[in-house]
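Only one chain is included here, represented as structure tokens and corresponding to the form predicted on its own.
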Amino acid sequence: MGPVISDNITLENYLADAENASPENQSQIAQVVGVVGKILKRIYKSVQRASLAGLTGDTGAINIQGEEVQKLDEFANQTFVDVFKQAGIIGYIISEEMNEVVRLDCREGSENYLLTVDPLDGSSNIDVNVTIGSIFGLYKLDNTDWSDIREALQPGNKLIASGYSLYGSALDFVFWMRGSTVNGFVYDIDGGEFILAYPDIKIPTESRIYSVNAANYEFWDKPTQKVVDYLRTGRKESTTRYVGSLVADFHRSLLKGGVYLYPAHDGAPCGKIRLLYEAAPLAKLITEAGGGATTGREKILDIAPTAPHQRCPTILGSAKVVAEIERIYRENN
């Protein structure tokens, strides 16, 4: 699907008619996803200077998942707890560049709100200039009364909110909140607006598209490489995408059509796509949009999580095309 700009709908103006318009606490989810704009704004500002700003390269630090952490990273994620504690908004922030949830100072009423980050997904590729961007999930917590962060995560069924953007030729901030469809937002840099182009998405139901990182093939279980022979030979004018940046493979999937896979294998028996901050987010997004989201063996949003930083495998995209893989995997389970 390509844009279908509207100059009168702005993002500020979107969230101010969902606030007026929506249930109970909406008022809450939509000040949040307006705080997550603002802070996307200036994420796409130091990445469009990083190379001249000193900001591309790594810390020399390792973060929780064993990764390298680059210095955009820490830049992003500094600037979502920076941006929150100031906004006073939420009481939570789970990261993926953090250890443990970060507890924030908050107004009464906003301690029972969780927001899940990926402050910048796909940073490994920041040096050579490839699209990358940020995930965010959110969440209405029971209670704040838990002796263990465990207690508290909830499975992706029960987000309240969840988007995406992507950092690439122009600033796109996708996003899904309760009560809404999923609508695609660009910044105007002249403006400095975000503005209404891709309203209510739907993703096709089918598409010849495929995007997966076919080196893994000799380390994947046997059904999963069934999959990937299915969804390469068994369907006319198959073709692979693959860019290796999750935001950037999602976002042609949901537009266009077609499933983006990273599977389990030798070396990541879980996967390597975390469960509370990418694969969740997504999972729901693109379940709104008339999508799939599964590990090809039970529905990503049916997965209780058990820690902070879990992964799961992962599969999202075009309904019938998911179906046909979660089919293969229980005939050859």
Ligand code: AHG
Contents of the next structure:
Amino acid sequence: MGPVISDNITLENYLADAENASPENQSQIAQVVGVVGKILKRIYKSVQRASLAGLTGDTGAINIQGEEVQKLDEFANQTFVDVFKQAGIIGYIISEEMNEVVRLDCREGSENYLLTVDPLDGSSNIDVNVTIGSIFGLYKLDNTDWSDIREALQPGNKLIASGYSLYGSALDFVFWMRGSTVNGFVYDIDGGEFILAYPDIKIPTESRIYSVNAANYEFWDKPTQKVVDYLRTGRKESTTRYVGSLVADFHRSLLKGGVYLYPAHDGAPCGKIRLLYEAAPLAKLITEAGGGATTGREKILDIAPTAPHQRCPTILGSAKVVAEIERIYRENN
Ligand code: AHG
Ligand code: MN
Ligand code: MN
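Let me have the form predicted together with the ligand next, following on from the form predicted on its own.
Every chain and every other molecule in the complex is listed next, the one we just looked at coming first.
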């Protein structure tokens, strides 16, 4: 399905309508999504100017993941923190780029809202002008009566909103929030607003496209090798696309059908993708769009997190393909 361009449904209008339809719960969620939209525009501007503004390359720091922090990772992270600090509508933020959960000053009643964020996904692609993006998830904690955030973390099926952006040939913002479907907005540079272009996204149930870093093949366990053998040769007309930015591979899979895999491998028993701000938000979104999300052995949305930066093997894609992958794991364990 191609985009349906609507002149009059801006992100602002869309969020106002959602608030009116269900004012008691929706207002805070819509406000958070609105602020995320504002942040995405800001980051996109910097992405576009990165190579001219000295924003390419790394900062010299290593983050909690043991990965080099790129200048744009830091900028994007700071933008999320600063803008949400000012907005006062969430109590906590967990980010890929911050070791600890950060408590934000907020207005009364907002303390329970936890935002999880991968400020910039696909960092290795920043310096070569390949699509990157941001991912967010929004949770409402049951209480704030805990001494360690680990006691309060919730599985992905408790998310109340999640989404991602793409800083590519266009700025896209795709999200889902409680009570509504998955929708994709495209930034109109002339008008300075997000316009609804992909309403009510549903992922095709079948597809021949798969995305995986096959260089890890010999380090995968046998069932995972069988899964990828099946995707590669077990079906007619199969084809690979692998960008190395989860958001980009995910977005193509969502619109055209397909499956993205980052399985565990020797040396990375849980793979690479982080549960709270990568796997779970995208798992929730793709599930709402009719797709599947699994580690191969369990549903990603059922995993109860025990640490802010934990990882999980990640398989996201078309429902029938994901079901087949789960079957292969079941039968080969
Ligand atoms: P990040 O840039 O936020 O650290 O995430 C990178 C992730 C993901 O975007 C991508 O699919 C994957 O790393 C690529 O990893 P490989 O280079 O190991 O294939
Ligand atoms: Mn990432
Ligand atoms: Mn990142």
